[in-house]
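Only one chain is given next, in structure tokens, and it is the form predicted alone.
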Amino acid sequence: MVLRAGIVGCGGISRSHATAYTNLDGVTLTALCDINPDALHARADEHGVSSLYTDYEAMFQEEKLDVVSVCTHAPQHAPVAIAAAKSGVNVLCEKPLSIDLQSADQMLAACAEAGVRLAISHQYRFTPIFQEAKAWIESGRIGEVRSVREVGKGRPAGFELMEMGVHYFDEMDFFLGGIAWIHAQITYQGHEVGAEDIMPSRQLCKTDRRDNGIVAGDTMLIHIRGQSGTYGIMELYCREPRQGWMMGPHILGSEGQLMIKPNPDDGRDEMWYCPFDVSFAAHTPQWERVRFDPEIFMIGNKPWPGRHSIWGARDMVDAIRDNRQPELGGAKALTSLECVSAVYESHFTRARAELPLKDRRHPLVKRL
């Protein structure tokens, strides 16, 4: 059975989805859609796609797709996904799932009513290195897990929360066995964030023009409790990049530590291990890089050693063929975005925000 795939939104991230579909067995990248003809034709030329559209509803009606990747700006995720569902098309949505929980709930409901799948593209958990780290934890290689720490790329926290924070929340969900509550503190230019500091994401972050709706704060400290009782810490703040991105989990156990970070030279993930639970400047045992059999990175006849979208796309394709939900499908698709809302709710109420959130309104919209 050959699956027909399409993409709506032909910006930067669509290249990763297009490459994924053209490298998965039994999948054909059939159609592309974008309102920008230059972006549309550029992506089409890269992959030899001839069915091109500027209207996604027309594409869904005419192409009989099995799956579509939604790679537009976040405010368009919900309308595109809902239109796809009404046409019977499974949806793999780029992060963040939407700009608020109310529209995300509508996406999920539309897909459930239509009997199609909705999954969020958090590819990290599917990569062999993240899977190996999880196996180490479950086998007790680093003892009892004490905490998982994430630090952002260095952009203003409100923007970063929607761009990379959602990935970090998914990592926390993966390693902590689910997320129970969030407790957060947010500041902007040195003062505690108030309603007067709420602004569009493009106003907060001048170096990245992606539209993530309204946001607040340039610095965040986020405390996360996992369902397993283990804790996570996320720190988002502005900084100049010096040694590449710091993004990637630092997992502290009672008998050792694991760290997954991209190599600053080639951007490919590496996993490092320290057989000690406390770090000292000069007396900590040497961190060791964990080496992997190159075969574990193979999909088809090609290695995929990075955090490429192909890992999550493969799970969606397999779910369609196996008639199951994707790992990050259904209600699990909502988790990372729900954590974003919980961050703001916790900050403004100065209390823990328990998941799932009962109030589905955007916490910042409520304060305006």
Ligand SMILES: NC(=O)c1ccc[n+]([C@@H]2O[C@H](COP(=O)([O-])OP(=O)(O)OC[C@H]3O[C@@H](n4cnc5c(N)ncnc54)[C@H](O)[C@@H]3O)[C@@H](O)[C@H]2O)c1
The other form holds:
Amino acid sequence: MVLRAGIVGCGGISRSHATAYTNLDGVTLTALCDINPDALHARADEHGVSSLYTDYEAMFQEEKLDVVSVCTHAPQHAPVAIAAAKSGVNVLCEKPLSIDLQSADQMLAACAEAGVRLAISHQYRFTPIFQEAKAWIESGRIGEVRSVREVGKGRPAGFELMEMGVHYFDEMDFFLGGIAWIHAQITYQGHEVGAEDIMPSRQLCKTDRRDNGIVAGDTMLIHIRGQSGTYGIMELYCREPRQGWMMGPHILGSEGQLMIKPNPDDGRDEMWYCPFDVSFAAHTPQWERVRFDPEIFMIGNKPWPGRHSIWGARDMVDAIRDNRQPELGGAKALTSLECVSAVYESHFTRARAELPLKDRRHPLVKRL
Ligand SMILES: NC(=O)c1ccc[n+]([C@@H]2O[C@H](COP(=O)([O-])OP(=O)(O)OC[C@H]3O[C@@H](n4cnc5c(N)ncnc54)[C@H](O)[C@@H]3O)[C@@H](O)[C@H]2O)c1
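Can I have the other form now, the form predicted together with the ligand, not the form predicted alone?
Every component of the complex follows; first up is the chain already shown.
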């Protein structure tokens, strides 16, 4: 059976979803929707799609889709996903899942009620290098994992938390075997964040077009406790934006370290290994790049060496065919957003925030 895929929101990330659906076996990119006709036609022309919509409800009613990628900004994720569920369409939703847990819970409930899947598009964990890193860890190659560290791209922390932070939480969930609790401290312009510092994400980060709802703080230090007892550390602070080497996990084990970082020249992930539990400048020559069999990057007859959406989309498509939940489906779809709320809850209560949170209200909105 050929699966019929659609996309709502034809901006930047939709290119990656469209390419995924046109390259996965047994899937056809059937229909596209965007309220902006220029964006809609640009993506349609690239992929030869002729069923085009400016109203997603109409697309769901007319197209009998099997799966839709929700590629709008965060505030529109819940209404689009709920409409898709009501039409019996499986949902692959871009991150962040939504702007708060209450609407995310409604998305999950609507999908469960309709008997369709809801998965979040944190594609990193599905990529071959992340899978290899996990296999190295499980084989004992770096001993016992002590910590996983991540640093933001340099945008104000409240904004960055919803951008890269949610990806990093998913990495932590992947490498730490689940997340137990979070302890965080947040500052804004040098002082501890209070209710007066809560603001819309577009006010906090004027240099990015995306809308991430209500946020707070320009600096965050986040301590993440894994279910396995090991921990993660996330540092988000303002500096000159840099892509490249900053973005990716640094995993310290009792007998060695791993780093997965995208090379700034081509954006492709590289995995590096060092045979020390903690390294100093003198150990620099000991870091070595791990080379992989090029075969592991192949889907069909093409290599996919970056953090392409195809890796997560493939899991969703396989889940539909195999009649199972996707790896990041069901309650797992909520984890990274749950962590965002836990960061704010922990900061304001000055205590650990255990997952899942009992109070589903937005921790910032309730303090306004
Ligand atoms: N997983 C990743 O690695 C990754 C990477 C980039 C972006 N993203 C996420 O993808 C989402 C989209 O980001 P982007 O950079 O592509 O944004 P974008 O601004 O480039 O595109 C969003 C598109 O949605 C359209 N849109 C808005 N409301 C709509 C509606 N009601 N119906 C149909 N279309 C509508 C807009 O017209 C626009 O074309 C964000 O949530 C972002 O965080 C994820």
